[in-house]
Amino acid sequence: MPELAYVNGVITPLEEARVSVEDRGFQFADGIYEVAKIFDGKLIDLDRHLARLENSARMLELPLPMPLPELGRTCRDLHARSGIEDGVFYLQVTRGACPRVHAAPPGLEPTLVMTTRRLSRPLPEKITAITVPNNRWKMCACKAIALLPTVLAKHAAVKAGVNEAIFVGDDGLVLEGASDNVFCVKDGVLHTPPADGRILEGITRGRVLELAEERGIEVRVAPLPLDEFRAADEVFLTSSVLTVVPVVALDGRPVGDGRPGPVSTVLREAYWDFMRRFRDVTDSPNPSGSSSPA
């Protein structure tokens, strides 16, 4: 089961891939990226992945370097060489390497790289969180690798001893984690703050949507102040990686009882029944119903 990287075609082992000093995503962040979860040799959720990468590239003028049904098929080809059974799969496109120069001269060759890992721990069950000034810019709905205010959030985070941080805006409201989204529940109902532009449209936080919808929870996708989350019965966070965690500690106060909740154990345990049973289509059409590249 190695771990593998792919650049530009190229397939290596990642310890040993390389790409050029001279890259636009090393020199100025300039660039996009996806993450899909590995779970029982399964690439989960790739064509709703590829969707969002298409709609950032499009949000950002990038060109893609080959059209989507291609790029799936290069994506589970790597997947398949690697064999690994649960990991992460990581998708990054670039506008390519020049010489260091802000507007991007035209012609350039995207880079992308793509790699396979195994996961390096167990997923956790339970997590902790504080919350954090949002300070981030207003492109959130693109998946960009300009991420230094998420590593400065993990990094409050891990000073303050909790697993994650969440953001809140200036006007009191809950955005989402530093790489996750954002549930709560209060007397039964899931709330979770709208897709309005200001946080990443999870693929996850979409599937667990619909999972609820499924099974008859009464979902309100609205702004969600800071003062209500923290009197919420239960939160949870979802992302491809941790899928559903239940918070059990928020700014340094339990979350309801200080244990998951019910409305967000029955949400974990239903997506992972969904990613057992999930089938991943080898040879599906470009999920946007576009063929060019964006």
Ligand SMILES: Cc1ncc(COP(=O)(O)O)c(C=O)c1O
Second form
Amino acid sequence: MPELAYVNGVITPLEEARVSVEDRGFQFADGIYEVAKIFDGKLIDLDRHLARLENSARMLELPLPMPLPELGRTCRDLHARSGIEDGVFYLQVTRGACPRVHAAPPGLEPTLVMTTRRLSRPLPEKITAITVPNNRWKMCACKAIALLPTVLAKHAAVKAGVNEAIFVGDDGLVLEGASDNVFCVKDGVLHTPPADGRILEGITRGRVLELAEERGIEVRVAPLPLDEFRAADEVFLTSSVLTVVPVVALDGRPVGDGRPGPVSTVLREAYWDFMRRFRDVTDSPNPSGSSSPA
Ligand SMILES: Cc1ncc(COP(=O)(O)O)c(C=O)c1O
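I would like to compare: after the form predicted alone, may I see the structure of the form predicted together with the ligand?
Shown next: the complete complex, the earlier chain at its head.
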């Protein structure tokens, strides 16, 4: 089960992979990425990740290195070669390598990098968080590799002795975690901020909204003021890597009774069940063109 890297068609052990120092990803963070979970030997929701990648590329007028179906096959091939059962699949596309100049010259070949890694440590079953001011740009719907505000937010979380930082806008609205989407529960109603361009529209967020609806949980997708968020009975975060994880303390105070609440627990179990049932369309004899749970 080797951890592998793919760089523009060349597959190597992860630690041997190299890109040019003139790559625009390195020079300008001029690129986009996706992170998908590898669970039980399956690439969870790869098709949705690739659709979001295409959207990010469109937002930055960044050409993809190959058509989406071919990109999907290339991802699945790398994953199959690595044979990793539980881990993380990373994909990055940059505008390519060229002498350093801000406006990219025409005709650059995009750089495609993919890696497969094993899960390095067990996933947390609950976490703690702080809120931080949102100092990011206005295109948060684009999964761009320019992540300095996220890095600083994560550093603030580490300094505060907690696991995650949650961005709050100047208008007092809760947006999202540094690398996850936020949900809260009040009186049995599930709340989450809208995907209105101020957050990344998480693939896991979408699945959790579908699972909540299937279970008859009332859902309110609407702007979420910080005071309401702080007064919630439950808070949880979602991401491909973390799945669904309850937040038991926020800004040094317990959330609810300080333990994972019932709605968070139901949705966490529902999401894990979804992953267990998930079948990639390429595994099925009769591909229908979209991934769906079996
Ligand atoms: C800012 C941000 N929001 C939300 C998410 C969750 O997205 P997904 O569920 O697609 O992993 C991520 C994941 O990296 C993220 O970086």
